[in-house]
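Single chain ahead, written as structure tokens, the form predicted alone.
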Amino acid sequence: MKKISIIGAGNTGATTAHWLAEREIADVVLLDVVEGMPQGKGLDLLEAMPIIGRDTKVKGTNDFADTKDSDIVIITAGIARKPGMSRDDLLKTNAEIVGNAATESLKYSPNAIFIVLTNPLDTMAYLVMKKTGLPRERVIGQAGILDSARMRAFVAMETGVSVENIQCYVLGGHGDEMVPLTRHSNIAGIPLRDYLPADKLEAIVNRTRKGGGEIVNLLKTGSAFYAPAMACAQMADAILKDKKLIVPCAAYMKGEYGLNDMYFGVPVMLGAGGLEKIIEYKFDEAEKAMFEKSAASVKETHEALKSLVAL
């Protein structure tokens, strides 16, 4: 069996351990800093398994030597954002804990693939690639398949449509500069610029833009984390089974869409070699308009990083 290790306990280290085990995909290993909280959301996920017939043994653990050999590692660990701390304290603070995150990670599994999760997520991917030196095949970042989950989901909600028949594709940072590509996403082939109402589709890419915000608003504290759990299994499942999938993932660019030397997201094949095609868009000016004001804001908090951090 193979193993993928979840640094970072919380709910969505816990949620996207629970989308894997049940996916009998490979061995699920728990780790946060917490004395007693990994292992008993440890035991209690490996105690389900006889129920749903699955074989996937989960452990919990505060030691990083519990990861060894770990083929994928996924981490979520990282605060969120609290009321009045400002952009550059929660930078600093994740950057020290994603940073040690990778760096032992990398001690007992120097094969494995890195996907990372944690806020601000393009420049914390850039973070860990920095601090383990892997290739940027080695490296992703998991943001892309959520935004376009919940844009499929909008458009879901507002055609009735089902949807396995809604394709969408969201680039750039993650954040309210994201760039859902309405001329590339489409109904069962149909664009959805011809699908639906301008008023209607501006709609749902403002609620896709801010989506991630929603959540936080309704659950007063924390964030959301069933989708991004999932989506982070789908980058493991897709590693794992080398599907050579096509998803939007942040990636390290050299060159591609004019952009270096940054994380961002674009859309990527995914293997068992991690990251192993960069796909580049065709884009008219109003999408190539909207994805260097994503991408000026994401280099931004790039600088703002390498001012905290020694890289």
Ligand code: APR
Given for the second form:
Amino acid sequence: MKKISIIGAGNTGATTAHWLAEREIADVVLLDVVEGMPQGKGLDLLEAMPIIGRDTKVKGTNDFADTKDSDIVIITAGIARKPGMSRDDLLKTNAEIVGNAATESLKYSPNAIFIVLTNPLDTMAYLVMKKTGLPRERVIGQAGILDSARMRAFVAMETGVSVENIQCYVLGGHGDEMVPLTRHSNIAGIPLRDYLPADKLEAIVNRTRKGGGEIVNLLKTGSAFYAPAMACAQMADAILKDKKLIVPCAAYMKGEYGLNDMYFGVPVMLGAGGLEKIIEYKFDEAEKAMFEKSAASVKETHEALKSLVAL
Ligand code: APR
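Could you present the same protein in the form predicted together with adenosine-5-diphosphoribose (APR), rather than the form predicted alone shown above?
Let us now look at the entire complex, which starts with that chain.
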């Protein structure tokens, strides 16, 4: 059985472990700084396996040595913004947590592929790549699958069509400036623009952009975790099964889409080598403008990180 370690056993970490274990995708190690909590969640999840007949092993720990020889490391560790905390304070704190998680994990799993989930997502993926010195193929940020899934869910709610028939593509940074591509999105091959009236489509695009905030407002204490965790599980599955799955993820740009030295949400091919290819769409002028606006916003956070942390 392959092995996946999840750093941060909070809502997204534990739920990712749940999806992975249930699907027998890999044995799972859940690591957290809080003592007892990952061990308790790990044991509880392990005890659920006989009921569904899965032989997945799950272990909770506080010790990075237990992550040894992982095929994939998923980083979800971090803290949420607290009242009175500035964006830069949060960035600095999460950069320390994520940077340490990445370097400690790499010591024990020199061949692992890293999936980064902690926000601000694009910038945390950039940090992991810089801190570990790994090639971009082995550091991939989650986000596009989640944003696209939210849009697909909203289209299904509006049309009553099966989610299986609905393909949506949301690219760009994981923030309000994300880029939902309505021209490329479709229902059973019919462009969304032809299927839905313009006002309905615009409402779906706006709801998608604010999808994360909608959940935060409802939960009041914490952010979304079921769908982000499922997105991580899909990425890990595609890598371990060498599926060559094309999905939007945050990837390090080396000239693609005219962008350099930054992480950004683009369609990538996931397989045994991690990020095996970046797919380039042809954009019209309006799409290009949205893409550039989103890139500028991500770049700004990258610059803030560079001013706070030595890379
Ligand atoms: N090492 C390991 N785990 C840590 C560390 C650390 N240095 N610092 C904090 N953690 C753990 C916390 O103890 C907590 O259990 O990270 C976990 C984070 O879990 P939650 O607070 O439940 O947050 P969650 O909803 O899982 O989100 C985590 O992912 O989706 C993003 O925006 C989200 O950045 C956030 C991250």
